[in-house]
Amino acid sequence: MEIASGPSTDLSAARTIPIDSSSILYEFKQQNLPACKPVLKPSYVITTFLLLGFIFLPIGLTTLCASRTVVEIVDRYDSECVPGAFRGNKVSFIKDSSLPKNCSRILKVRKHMKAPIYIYYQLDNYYQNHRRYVKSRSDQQLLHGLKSSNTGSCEPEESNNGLPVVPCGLIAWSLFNDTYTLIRGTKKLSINRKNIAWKSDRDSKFGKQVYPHNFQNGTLIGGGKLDPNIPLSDQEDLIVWMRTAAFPSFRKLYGRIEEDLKADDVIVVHLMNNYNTYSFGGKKKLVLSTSSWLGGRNDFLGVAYISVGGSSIILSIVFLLFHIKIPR
């Protein structure tokens, strides 16, 4: 009697396919694949965190030296150059235009410092790092100008009485507007404004036929003001505010010493305090300083370097003393 082959039978020989063991994606599937499995003895484990110490140190301390080197003269002057008459209300005395804002300060140079020296304006708890603020820009207006209608994301500062903003948004409009004198002695110490900015950004971001229309015209005025006769690839100022910090505190460059001050020089700053931080509870610092083949100063990189080093070397000899106690 013969039995007719089902449909399970020819479902079960469907389902048979072949299996290559000898291929990679098998050897691969099954874990079968040779890998490095090192054994980590005593003396590799004690031997490596020697090297990392050997070699952190050095370059922490190098870092770290290099980094002293840099003089930095730092004046906060938010306060002080507010009258007092108007210290238990700054903001009423910066928003009045009627009120003299010019203020003096006097620095003293500690140690000598080599030129160039580099004149920053610092400001602390701003933020320019928020969203609605970094957003508030048109990239192609800033190219091409008026030509360019892409200006929605420049709102609330994107027009002005049914005419357009240029440049618009709320970064150009609250352009940092404070000014320095720097005297020595008798002398008006010169300082360099050209080439502050990022030169990609003066040659590709900003136009250099693009010229301010109806800039800082409104009720409500920002910041600084902008000349209407000089193109924005040229407004070094502008383009260096307008590419944002990434933390609530941060310097922009203001401009350059391009002769050596030396020690126990006195240098009398004559500025004009026009920015508002006082709305907000900002602080504004004046800051001069050197550089090294490193930048600016910056004791993080050194002292991560050294502790990192250090941390290495303490674990070496920790590991040492048990291997010696404890052998295996």
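Positions refer to the first chain, counted from 1. Predicted, not measured: the structure shown is a model, and the values here were computed from it. For the two forms, the rigid core is made up of the largest set of C-alpha atoms that agree within 1.5 Å on superposition. What changes on going to the form predicted in complex with its partner chain:
- Shown in the overlay between the two forms, fitted on the rigid core, is a CA shift at F319 of 2 Å or greater.
- For I46, a C-alpha deviation of 2 angstroms or more is recorded between the two forms after rigid-core alignment.
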The other form holds:
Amino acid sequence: MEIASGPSTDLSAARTIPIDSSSILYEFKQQNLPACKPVLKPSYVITTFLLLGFIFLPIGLTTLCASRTVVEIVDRYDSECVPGAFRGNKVSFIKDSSLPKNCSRILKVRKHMKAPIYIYYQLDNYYQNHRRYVKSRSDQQLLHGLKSSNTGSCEPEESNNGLPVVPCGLIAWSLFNDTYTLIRGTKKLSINRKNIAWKSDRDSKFGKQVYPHNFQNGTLIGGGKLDPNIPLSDQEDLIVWMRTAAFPSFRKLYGRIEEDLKADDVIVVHLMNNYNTYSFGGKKKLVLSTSSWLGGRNDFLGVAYISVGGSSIILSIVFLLFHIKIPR
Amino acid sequence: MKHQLLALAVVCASVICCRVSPKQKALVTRLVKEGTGKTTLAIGDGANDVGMIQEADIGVGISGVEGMQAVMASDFSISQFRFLERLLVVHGHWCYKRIAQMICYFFYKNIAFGLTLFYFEAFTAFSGQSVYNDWYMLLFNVILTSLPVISLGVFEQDVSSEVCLQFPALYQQGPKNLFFDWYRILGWMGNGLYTSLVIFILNIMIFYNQAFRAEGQTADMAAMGATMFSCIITAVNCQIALTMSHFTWIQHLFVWGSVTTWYLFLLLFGMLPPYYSEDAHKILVEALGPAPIYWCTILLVTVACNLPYLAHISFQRCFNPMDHHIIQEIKYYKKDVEDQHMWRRERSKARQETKIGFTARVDAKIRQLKGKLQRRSSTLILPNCMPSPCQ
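Alternate state requested, the form predicted in complex with its partner chain (shown: the form predicted on its own):
Whole complex next, starting from this chain.
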């Protein structure tokens, strides 16, 4: 126990305050808490860099290998699928609903693709992340339908001819509506279009009792129509579309093929080129891709890991050399 | 007249003014403060010192027999005059270091966070859409990165208090402004810029447009934002762990607790119904948690952001160490206990003898030695000469 005394010039009897010097509060106030003070020894530094290198290089190689196993077929079709006569004025072609929009594309499978094979549509130069676009939806209406009156943010796609629109907003209005049919040889490949959206979206964000109402009935058609007999929670195209993408170039899941595709297979794609990306210079692509435990095909993660691991090892070697040459 | 007094006073080792009124005390302080442009400290214990205490840059009051007026007018108050040494050499030194590090780190973390928002605008046609959920941005400076900085500012000690008292020369790091010069400030800002670039570029390249999970889903803005934000939180908190040199249980709790709080928040916020959590509904449990790419990205980005800083401090410490680094190492290796001679030598180097009055002491010594020599020579001459009265 320490005794603290008052000022030594105090003529009266010194005040004694008993202090418990082992209590946590005392140590806290005296800034004397038990602490560890790590010091960067050269051995620690070299070991740390080497360890980082030896952990990152294998991870990089594994992820690179995983990415390399993914087989991907990308086919841009928006410019090719416009008939020659309309190549000079694609916008009028796409807006004319009397003209046939079907188109056939040939895809060659280079390597064996294991099931499930995912079909995506890729859009470029399409700013789904624009602020005004992202705000233009009503989550309450998606869940509760006509009972919800909170649709102010959907302007101007809120009502049509005086009647409310379900689902309202620009995002739903601009629904992507190209369709694809894949044929291998003589047999049509079955595309599974169920379970392409997140389960939490289907369960909690889109109502099971909400049906499309007065949708895409206006003079300006922005995209696809919706079947008014199917509830929103089953309209998986809409659900996938309403998850706004982060970047102007994005892919969205269209469906999946549950069979293998062998190497040198020829796939004929019959697609309906409905969606207008010509007004703003956008691109449309069809993507067939397998997936690995990591996801789709992207070598960047593996390359980045290898780079960081490699530079870490180089740093440790440089440090070791410096330490040997200039000891302290 | 007063300028002549000032000119004389600054060349003296110490000046004593006695029988001065309180007003004159304040005027002398002001004269020194304005005439030399240096930081002045005034210490006093009575009501007559109040003017001087308020005039000086730093006023220290002693609470004692003369009452509490000096204490109430002062910036710092101590109970005994001898505590002034501790106040300056220990607490002043620590305070300078803490504030310098805290401010530099604060700029760093906010630059690292804010610039990613700006980079994203280039991809949204500059429409002003933020990639993060509003709640993430709100909590960034309130809970998720504030507590570690506070613990740095309150508890950081580069050397312990005993060492500060034994090595007064360490205090000079403050007046020389070694820790808050432009080089350091711009260095930290550059670190923040580099961190923001690494976080943004790595995230957009990794999550480009392909699927990010084995089930084939692609990343939308919510997943992208949550991943980028997780990278920021982890990188910034690891950075402060590298900056700190004094780890109590409080620092560990705050730094690692901040990272844990972020994941807890993401988990609990995601459990709220979509009315509250909007895009973040079940994002950790459903989308990001089971995706290996999410965890790989966080690990990669954290290490990539902190590797240059780690290399920099390692090189500096091993090949260009500053004074407190050397003392930290001596303490760490317990060399002060093993090698007493070296410890004493280092300590003596840390105490500078004052140069003013040096020649006066030397002159006095010479006179004393001359006196002794003359007395000895006079006793030697005496047997040869007639005794004569002392000169």
